[in-house]
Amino acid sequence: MALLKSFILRNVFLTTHRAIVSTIRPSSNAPLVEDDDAPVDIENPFKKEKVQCILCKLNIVPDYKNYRLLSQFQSPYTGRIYGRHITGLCKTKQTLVEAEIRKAQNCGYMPYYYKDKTFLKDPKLFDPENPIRSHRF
């Protein structure tokens, strides 16, 4: 008696569940439709913007013969080099300007100490009263 109990219960899930199954599956020869309510990809309208410093930007190499650009790197009173967190380059960057403005002084291209007074009215890249970082790390 039980088995026969077992044989029915499981003849009518078996034929219950194909006809739910059949309903809810899509049949391999209806067109599919799209569902209006399904989610749609889109970038994240929250992601920052990767910050560049202006030469990777701008996809500038410096080179000692460009003592032009180089001077802006520098004080027009000390000739100090002014740093990362005044000037916003990236680390490769700004070890190869300062190993340029060596070379351009080295070289004769620039002075030590004192900015030549033709380049004082170029634009500005940055500003050196106002850096990037309060502190040097």
Second form
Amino acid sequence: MALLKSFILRNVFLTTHRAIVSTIRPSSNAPLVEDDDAPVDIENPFKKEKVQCILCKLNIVPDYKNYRLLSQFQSPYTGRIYGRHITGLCKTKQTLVEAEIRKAQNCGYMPYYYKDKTFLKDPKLFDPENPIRSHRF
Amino acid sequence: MPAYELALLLRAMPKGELKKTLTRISHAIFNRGGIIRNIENLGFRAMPYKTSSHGLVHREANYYVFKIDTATQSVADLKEEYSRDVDIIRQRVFKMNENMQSSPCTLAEELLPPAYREEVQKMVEVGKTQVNRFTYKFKYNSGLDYYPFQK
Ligand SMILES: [Zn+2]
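Right, and the form predicted in complex with the partner chain of this protein, after the form predicted on its own?
Whole complex next, starting from this chain.
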């Protein structure tokens, strides 16, 4: 009997507690207490910087008269234009570079089958041995 | 009048003659109602490949770039006149694009794994609409009373 009584008592207590909580909840929501220690909304500090190709980063528009720059995208062995997977340029810049190289070669500014020997020691913009995507050569 | 760029290779010649040639070239432009904005001298140097023009082989050239404004119809005329000029080894005309709107770099999207690239997703979508030739099997209940392919 005592057990049953205590059980009922506890049950009553539980339900009353729940009722109290339910009554408290909406009132506690309205006035928000200013807390210095509360988490603040900031931008993700671990977000990586957006990668850009070298021509976009330095804001360079390739031009056929600037054949020294264009010759850096040319193979020193065969004079062929390196692909996008080697140069690391974005699509638009790569097509621009290719078009300007064709123009420069056609105008007689740049050779077709080799790289100008005075430009052979120019700094390398990329490493043809380590392409971004593998190729079959 | 649209803007053009005139890339000229002039043969090796003394300074006085070069001056005369340049004036001749510019007068041809002026006579057709054109304007010269700028003349760039890129110097005298060896050409990357030998070029023969007007019965002579040239290995060096004076490099000049004219920036001109002229009517579109007169460009063909100019080209024809310059092609008859024995002092001009090679001439190319390019249209200048002044309003080059610089689009943002798309390298970051291009370096994503294939499944996240937009063009690959489009390709997959197209592929879903096609018949897979590797797994497709001819159905004999197609209504034909003969097998249409070679066995
Ligand atoms: Zn770019």
